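Form predicted alone, single chain, as C-alpha cells, below.
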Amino acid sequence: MKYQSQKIALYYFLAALILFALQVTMGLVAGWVYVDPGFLSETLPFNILRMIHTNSLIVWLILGFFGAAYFLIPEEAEREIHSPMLAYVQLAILLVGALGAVIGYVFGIHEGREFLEQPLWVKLGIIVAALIFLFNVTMTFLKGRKTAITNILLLGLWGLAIFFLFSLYNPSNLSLDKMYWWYVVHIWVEGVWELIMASILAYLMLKLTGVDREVIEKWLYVIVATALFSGLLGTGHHYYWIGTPGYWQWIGSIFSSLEVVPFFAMVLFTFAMVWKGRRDHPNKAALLWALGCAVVAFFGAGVWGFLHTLHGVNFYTHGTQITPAHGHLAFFGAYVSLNLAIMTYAFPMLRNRDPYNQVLNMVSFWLMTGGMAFMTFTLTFAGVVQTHLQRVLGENFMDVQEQLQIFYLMRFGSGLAVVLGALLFLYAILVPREREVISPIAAPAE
C-alpha cells in the first residue's frame, strides 16, 4: 500500500460487509416466507423483510464502491486523498442513515416506493454524504494524475449521485411517478453503475495481470461507450405497460437487446487480459472473483435480461418469477462479485499481510455462485410455469402460487448455500492465517 489515505477503504469495506451479512440473512428469511406464508407475519411482515433485504443490498454495494474509490484513486492520482477527515464524516452520515432507515422500516416508517422507501431525512443525508464524497475524490483527481480508470470511475460516481436526485420527486400521477422512478433504479444499475463496474474491473486487471495500461484503457472506453449507448434508452423496457406512448415498446426492445453487448465485452476483456498478461499473481482468489464477476454478470444481466426484454415476450412474463430470476443473478454477478473481488484484492494490503485463506475464499465463491445459479434456474422454471398457468390459462394468482411451492422450497435451499458461502467469505477475508508474515506484495504492482 503506497498511500496512507488508502486505509480509509478498510472502514468502508467493513461497514459494507456488516450490511452484506444483514442483506443475505433477510433474503433467506424472506425466502422461507414463500414456503410458509404465515412465518413472522405478525412481527416482521414480508414487505418489511423485503425492504430491509433490498435496501441493505443497495447501501452495502454503494459503500463498497466508495471504499474502492478511496483505495484506487490515490494510486491512480499518485497523491493522498484530499481530506481523510471528510471521508470518515461521510461514512458516519451513511451509517447513521442506514441504521435509522432499518429501525424505521421495522416500525413501519417508510415512503413506500420500492427501493426508494427511505424517509426524506435519510435521502437528504445520503445526498449530503454524496456531495462530501464527490468533493473529496474530485479534488484528489484534479490535483493528481488523470487516467482512464479514474475518468470513468468519477463519471459513474457523479452519475450515481445526480440520478439519485430523482428520488426526491414523487408526482401523484402513477405513470409519471414510474417514469422518474426508473430514472434512479434503471439508470443506476444498467447505466452509471456499469461505468463503476468497468473501471474497477480495469483496475483489477491492471494489477492482477500486468498488461500495459494502454491496452486496458482502450478496452475500457469501448465497454463504457456500448454501456451508455444501450443502457440509457434501454430504460424503455420498463415503460411498456405503465401508460407511456407505444413507441417505447420499440425503443425499449431494440436498445435493451443491445445491453448484452457491454457485458459480453467485459467477459472478452477480462479473459483476454489474463491470457495476455500470463502473470502468476499471488492473489488467486481476487482473480477468480474478477473473472467470475464478468461471466456471471453476462449471464445474469445480459442473457437472462434479454430473455424477457422484448415487449412481445414481456407482455406475458412481467411481474412473474422470471423477473427475480434475472434480478438476483444480475446483481450478484455484476455488483456483489465486483465488490467482493476488490475487497479480496485490497484487504491483504490494507492489513499489510500476504493473501490469506485463499482456498476458503475460493470455496465461498463457488458456493455463492453455485447457489445463486441454482436459485436463478428454479425461479426461471417457476416463472415459466406461472406465466403459462396465470397469463395464458388465466388461473387465479393464489392458486398458481400453491403450485409453485416445490420451486420456492428449492429456492430456499439455494439461499442456504449462498448464506453459507457469504459466511465463509467473511471468515476468509477477516480472519488471518495462524502463521503470517509481512507481505512482500504490500505495495501494489505497477
Second form
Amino acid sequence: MKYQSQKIALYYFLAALILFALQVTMGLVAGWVYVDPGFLSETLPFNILRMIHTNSLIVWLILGFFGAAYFLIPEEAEREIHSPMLAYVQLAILLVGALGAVIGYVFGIHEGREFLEQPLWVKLGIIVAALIFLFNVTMTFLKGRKTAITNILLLGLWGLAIFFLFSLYNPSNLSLDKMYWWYVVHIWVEGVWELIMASILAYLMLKLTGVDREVIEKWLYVIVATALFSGLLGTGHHYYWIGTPGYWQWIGSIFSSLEVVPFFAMVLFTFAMVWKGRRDHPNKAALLWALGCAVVAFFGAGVWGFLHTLHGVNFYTHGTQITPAHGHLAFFGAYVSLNLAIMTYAFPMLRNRDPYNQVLNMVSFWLMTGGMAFMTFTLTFAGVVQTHLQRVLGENFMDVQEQLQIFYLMRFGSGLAVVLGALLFLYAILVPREREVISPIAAPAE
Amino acid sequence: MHDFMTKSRARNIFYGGSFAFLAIFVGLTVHSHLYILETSTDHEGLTEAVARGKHVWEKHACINCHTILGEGAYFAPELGNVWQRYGGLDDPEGARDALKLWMQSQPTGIEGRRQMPNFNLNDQELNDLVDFFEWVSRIKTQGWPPNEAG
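The form predicted in complex with the partner chain is what I want next, because the block you gave corresponds to the form predicted alone; please supply it.
Following is the full complex, with the preceding chain placed first.
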C-alpha cells in the first residue's frame, strides 16, 4: 500500500462482504422455498426474500466498486484521496441506508418496483453518497495523474449515479414506467458497469502481468467502445413486448447480439496480457479470479444472453426460467467475480503482508464457479421445458411448475455449493494465518 | 491494428461513437414515449382507480413473485393477461368477482403448493387492482404472450 488513504477501501470491502453473506443466505433460503413452498411463507414470504437477495447483491457490488475506486485511484493519480473523512461519511450514509432498507423490507416497507424497492429516503441517501463519492474521487483525479484506467472508471461511476436518477421517475402508465426502469437496470449492467468492469480488469492486468500501460489502455478503449456501441441500443431487447414500437425487435436483436463482443474481447484481453506478461506475480488467486471473471462473464452475459435475445426466440422464452439462468451466471461472472478479484488482490496489501490463504481462496473460486455453472444448467433445462409446455403447448403456469421440481431440487444443491464457496472465500480473505494451510508454491527440496 | 489503432485514436472512437449511439438511443426513446401515450396504451383511460391499483401492486411487491408483461420474478403466474385468462373479455363482472375472491381466499394452505400471502386488501383496493389489471391487459404488446397461459 503506497498511499495511506487506500486504507479506506478495506472498510468498503468489509461492508460489501457482510452484504455478500446476506445475499447468498437469502438466495439459498429462496431456493429452498422452490423445493418446500410452505417454508417461511407466513413470516418471510418469497417476495421479501427475493427483494433482500437482489438488493443486497446490488448494494454490495456497488460498495465493492467504491472500495476498488478508493484503492486504485490513489495509485493511478499518484496522490492521496482528496478527503478520507468524506469517504467515511459516504460509507456511513450507505450503511445506514442499507441497514434501514433491509429492516424495512422485513416489515414490508418498500417502493415495490423490482430492484428499485428502496424507500425514497434510502434512494436520496444513495444519491447524496454518490455525489460525495464523485466529488471526492473527481477532485483526486483532477489534481493528480490522469490515466485511461481512472478516466474510464470515473466515467462508469458517473454514469452509474446519473442513470440511477431515473429510479425517481415512476409514472402511472406501466409501459412508460417499464421503459425508463430499464434506463437504470439495463444501462447499469450492460452499459456503464461494463466500463467499471473493464477498467478494474485493466488495472489488475497492469499490476499482475506487468504489460506496458500503453498496450493495456489501448485495449481498454477498444473494449469499452464495443460495450457502449452495442449496449446502449441493446436496451432494445427489453423493449420487445412492453408496449414500445415494433422497430425495437430489429434494433434490439442486432445490437444486443453484438453485446457478446466486449465480453469476448475481455477474454482475449486478459489471456493475451497474461501470455505477454513477464511478471510472475505472487498473488495467483487474484489472477485466477480476474481470468475467471472474464471467462464466466463471457458465458453468463455473452453466450447465455445471446441464447434468448433474438426477438423470435424471446417471444417464447421471455419471463421463463431462462432469464434467471442467464441472470445468475452473468452477475456472478461479470460483477461478483470482478469484486472478489480486486478484493483478493487488495486485501493482502491493505494488511501490509504477502498474499495469504491462496489455495483456500482458489478452492472457493472453483466451488462458487462450479456451483453457479450447475445452477445455470439446471435453470436452463427448467426454462426449456417450461417454454415448451407453457408457451408452445399452452399448459397452465402452476401445472408446468410442478413438472419442474427436479430442476429446482438440483438448483438448491448447486446453491449450497455456492454458499459453501462464499463462506470459504470469507474465511480465506478475513482470517490470515501464520502459515498457509496449503502452500501454493511447492516446497524447495532439502 | 498496431499501427492504425493508436491509443488516442481508440479513445476518440470511444467518445465519439458512444455519444452518437446515446443520441440515437435517446431519440428513439422520445419517439417510443409518444408512441406509448398515443398508440399502444389507453393513456386517456388511465383513471385514478388504475393509478391507485398500480400503487396497490407496488405496495405489496407483487412483482417479486409474479411477472407482468414478462418482467418480475418467475415464482408465480404472469398477470399482464390475467384479465383475459379469467374471461374478462366476455364477462367483466364475473372476472372481477373471481379475481377478488381469489385474492381474498389466500393463502390456500394446500400442502406442497406455493403460497400467496393474504394482503388484507379492502374492497376499494381490490377493485383498483382489478382495474389496473384490466387496463394493462389492453396494452398493445406486439402480440405477446403467445397464448393465454401467459
